[in-house]
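Okay, so here's just one chain, in structure tokens, the form predicted on its own.
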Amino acid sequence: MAIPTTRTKDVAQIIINQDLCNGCGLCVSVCKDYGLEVINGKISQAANPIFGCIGCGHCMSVCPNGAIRIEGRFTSADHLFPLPRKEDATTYLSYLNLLQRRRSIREFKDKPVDRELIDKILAAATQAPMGLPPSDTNVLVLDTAEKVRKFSFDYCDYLKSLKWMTSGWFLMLARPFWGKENDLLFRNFVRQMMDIFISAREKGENMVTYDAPAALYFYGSPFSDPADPIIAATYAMLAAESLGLGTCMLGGMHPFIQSGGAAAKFRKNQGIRFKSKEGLILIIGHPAVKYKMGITRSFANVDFV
């Protein structure tokens, strides 16, 4: 039984040819699903899988000799690649000096970000772990600040509809539901967020994006791990913070497109091809500002047990 995906439905095909084949086993060892197995010195495909191949492909990424190829689930051996050197690849210290360059930016410069900075951006988020391959994370690039200032503002007259959500008397019958946290939530940040964005909105002012020159949002599908794109969202986030531009992860608008029919209309005249658990809009642009200064964050608790 293969594992669904908005993309396939199908397990992928594992190919095996006996004449290369060693027998070493290293693809035995990293195939988690059980799909194969050492008979007689040669690899062989296992009788019970437990899923059927889901198209890592670590089999014929470890195997020595080429043996394996893996067809399916957008997933080939045209898909290979040599690995960089070790020696190529980032240190410990200056990983942690590009995190601690890092600022979340809403002052950009009136400067378009590129194509082929964008095209870098996805690329490297393209390998990030995004579940069970093929992966089902969607991304919407919006790649001018035309763009990114028309979906804001039509986010805003779309939450224009929703500001009920916000009224005293919703929060007052909503709280025993859904509990004092997400009561404090909306009194607190959500029912400003809404005022600051339709306020500003119909002064021809954006503050949900802060006219940034580009955006990108990262979402699933209903079969995806809500994991997914927000870890993809961190990985595109890295590299534009290498290619030397500013950025700066939005999560607020994601949850309100998600449920019901005004939602799904927003979500089809943007474009946006499924609702989602997870999501996340990265903002992209040229800094206007410089920091001189990082500032130490932490984590609520970090228990050795």
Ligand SMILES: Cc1cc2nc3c(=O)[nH]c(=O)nc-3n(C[C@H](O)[C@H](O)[C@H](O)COP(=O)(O)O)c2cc1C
Contents of the next structure:
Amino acid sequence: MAIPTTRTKDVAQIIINQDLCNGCGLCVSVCKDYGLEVINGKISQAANPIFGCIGCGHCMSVCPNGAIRIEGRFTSADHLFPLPRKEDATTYLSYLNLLQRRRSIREFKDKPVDRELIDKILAAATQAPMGLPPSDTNVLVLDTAEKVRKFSFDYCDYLKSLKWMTSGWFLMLARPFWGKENDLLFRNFVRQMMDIFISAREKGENMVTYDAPAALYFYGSPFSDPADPIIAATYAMLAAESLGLGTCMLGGMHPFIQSGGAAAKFRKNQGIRFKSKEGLILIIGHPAVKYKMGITRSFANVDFV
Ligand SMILES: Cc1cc2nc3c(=O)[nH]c(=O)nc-3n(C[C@H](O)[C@H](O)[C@H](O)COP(=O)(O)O)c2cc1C
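Can you give me the structure for the form predicted together with the named molecule, which would complement the form predicted on its own we have just seen?
Now the full complex is given, and it begins with the chain already shown.
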């Protein structure tokens, strides 16, 4: 068995055309599975790779002669495309400008996000790196304001059943097990967040996803690296920004829909396929607010050691 994912548990096939191989060894140098070697000036499969081919495709995308193909693990020579010209890729300055202009948007025009834009965002996000190919990131697409609202209200109704998690007695009992930091977060953030979500919902207001006209929920699988869906969501956010849309990441839902029977029922009802270590919702829409100024931010620590 190869490295398992929900999509495949097999290794990919390495198909070599020795007639086309010039023995340059570029494929050997990029294969970190140590799956290839040059013997007598031609490429061959190595006898003892580490995992077996994971299907990253680096060998076939670096080969100058098309002498190597990978088939399997959702990778194929058919997926190769000519690289866009470097001059057509972004510069540091235009990328920085995009980042500096971005603000989290929670006020949206009453205007749908066209399917074409959602497809463009998803196409960009699939280019995100992943812990191991094939990506085990899943995306739940809510492409109308009605779907986003229903998802959010269902979540609030579900959240009501978790109110005990913010009660004084539970937090007192939990503190020795999950630590001071979690205790502080629950007392000073989660409790208020739950209260406002639920009370707003009772008044018919959506404080969870701010009535965005579209939302993409990126989540992983029991196999995937927890960072995978977060990176994909970040790519999607920047793609949406480049298309002139406003976005906001929402982290408050994912952790609360992972454990227990009620969470499993919520996931099933919403079409969420797996529980996963990490996930993030990205709300998207045409912004109803324009910011005049950027804000300089800082990291907690940057230590050059
Ligand atoms: C991982 C993550 C989770 C977030 N979760 C929420 C959320 O649940 N609700 C919300 O309104 N904003 C959420 N945000 C948006 C942040 O509050 C926002 O990025 C921050 O206030 C800074 O504002 P800016 O994005 O405009 O720079 C989240 C952002 C990130 C990166």
